[in-house]
Amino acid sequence: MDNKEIFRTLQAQTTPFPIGLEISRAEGLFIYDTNGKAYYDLVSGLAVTNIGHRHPKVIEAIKKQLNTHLHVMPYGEFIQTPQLKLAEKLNEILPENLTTSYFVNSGAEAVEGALKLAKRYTGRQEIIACHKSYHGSTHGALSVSGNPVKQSAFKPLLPDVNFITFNKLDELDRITKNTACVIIETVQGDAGVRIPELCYLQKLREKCTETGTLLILDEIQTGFGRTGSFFAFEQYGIVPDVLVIAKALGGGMPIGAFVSSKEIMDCLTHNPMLGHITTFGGHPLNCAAAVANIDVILEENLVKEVHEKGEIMKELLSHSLVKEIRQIGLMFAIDLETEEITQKVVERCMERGIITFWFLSCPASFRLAPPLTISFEEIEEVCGVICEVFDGINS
């Protein structure tokens, strides 16, 4: 069998119509197929490669760690330098109540850990999440993802999960002293980049504090500079009780974390011990890559121009085919008239060497989330091509 046959028959598929682009290599802003064709990666592997593909400092850190050790023991038993360095690095860039990190393998696992932490710490059972949210596909994460279509085939899910509407102030009264936690994306990603009002997140923070409810902010997509600040919550004058991160944390390597205070996190160490465990969480290779990744963002000051780049892209993509652009930093949802038109745009952009993507829960929109390293010249070039695609569909 050739590679495409193996891909279709021996590798499990997530949809009946995968893109099927066969990759030979990736570098910086570009992904190359086996025919040597270059593609602008304008989705960063879905908000992962914020510093571009294979940044030299990340590769150097990985190689250095390869020469010492890989996995030696499940998370939390041995002292491992890459884990220590990453914990210190996160401690330096996060607010003072977010001091203690638990490293896992993915965003969904980080959500699972955060939900368990909230129940254990508060002794409560109710979880509140938002309609149209997305937090992952494991059973717990799916339970708090507000998409009934995706949930229906996998019931029963977690009990005592209730949903409120993102940005609706009057629904915050549903948070009570029976609520263990509210889990919310600082900016709703899969719903099509739904940006909260300042007062909404501030009132949410106040309500959680008033009721003793833990506020879990999911910054899996928005973290590490994507929205124009290191974390999106910094733009809203609030701090969560638990922060969930992944995707862009590892510079292309698979890693996630949930972060809280020492007091809250310590409850996982007793009654019962091993309240959360993971074999490969905090893998030394991934932690080393994550440290280098954060260093690159800081040293190259990649967050500085994100707002300006985002505004320029938004202006350049304004077109008669476009109904609305929702944008914060370099995180975009571009609304078109129908799902069919959106599909055409994504396919024709791919033909022109530009990778865009759709949203699970917002099918008439397509997403853009280029690496923060994209230059102003590259922005003009790719936006010009996308507008040519718009013209072709409009004609």
Ligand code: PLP
Given for the second form:
Amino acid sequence: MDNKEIFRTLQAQTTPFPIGLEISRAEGLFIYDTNGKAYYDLVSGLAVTNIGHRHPKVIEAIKKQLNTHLHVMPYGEFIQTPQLKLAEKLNEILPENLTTSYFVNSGAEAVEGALKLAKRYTGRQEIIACHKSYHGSTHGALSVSGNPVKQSAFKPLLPDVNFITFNKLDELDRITKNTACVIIETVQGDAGVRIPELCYLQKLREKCTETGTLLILDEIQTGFGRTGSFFAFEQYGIVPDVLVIAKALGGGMPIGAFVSSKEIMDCLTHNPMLGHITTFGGHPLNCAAAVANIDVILEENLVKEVHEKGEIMKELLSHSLVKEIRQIGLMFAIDLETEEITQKVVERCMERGIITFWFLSCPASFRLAPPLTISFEEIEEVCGVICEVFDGINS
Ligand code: PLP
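For comparison with the form predicted on its own, please write out the form predicted in complex with the ligand.
Full complex below, order starting with the chain above.
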């Protein structure tokens, strides 16, 4: 069998039409296929490689850790330096109530842990989430993802999950003293970059505090500089009770975390003991990579220019084919007239050496989320090519 056949038959697929680009290597802003063709990765491996592919400092940290130890013992039983350093680093960059980190392997797993934590801490059962949200594909995370089509084939899901409309103030009254938690993306990603009003998130925070409900902010897609601040919640003057992070945390390595106060997190240590466990969560290689990744973002001051780069990109992409651009920092949803046009744009960009992608719940839009390291010249270049693709479809 050749590689394409193995890919199609022996490797499980989630769509009937995977892109099937065969990768030879990736570096910085670029992915190279096996023919040596370079592609601008304008989606950062879906909001993962915020500092670009294979940043030298991340590679160095991984190599250094390789020379000491890999997996030794799970469940937080042993003291492992990379885990300590990452917990400390997160503590340094997060507000004072978010002191204590629990490391997992992915975003969905961080969501699972956060939901369990909220139920355990409050002793309540009801979970409130938003329509059109996406929090992951495992049973619990799918239960709180507001996409009835994706949910319906896998029912029954978690009970006592109720949905409210994102950014709709009057629905916040549905949060009561029976609600264990509200889980919400600070900016909805897969719904097509939906940016809430300042007053919405502030009122949500107030309502959660008033009712003793834990506010879980999902910054899995928005974290690590993507929206123009280290975390998007900083732009809204609020702080969650539990923060979930993953994707860009590991600088290209698979790691997630849920972070809360020590008081809340301590619930997982008794009644029952070992309230949440994972064998590979907080793997030393991934923690070492994550520490280097955060250092790179801080040392290279990568967040500073994100707003400006985003604004310039938005301006350069305004075109008669585009119906609307929703953008915060370097996170974009570009609405076109139809799903068919979107399909063509994504395909033609690919032919021109630019990787863009679709959204899960916004079929007539495509996404852009370039590495924060993209330069102003590169922004001009890629936007020029994308506009040529738009021209080709218009003519
Ligand atoms: N939450 C948000 C906002 C996401 O965008 C994603 C993934 O796209 C997840 C959770 C799930 O993360 P993972 O795919 O690592 O399980």
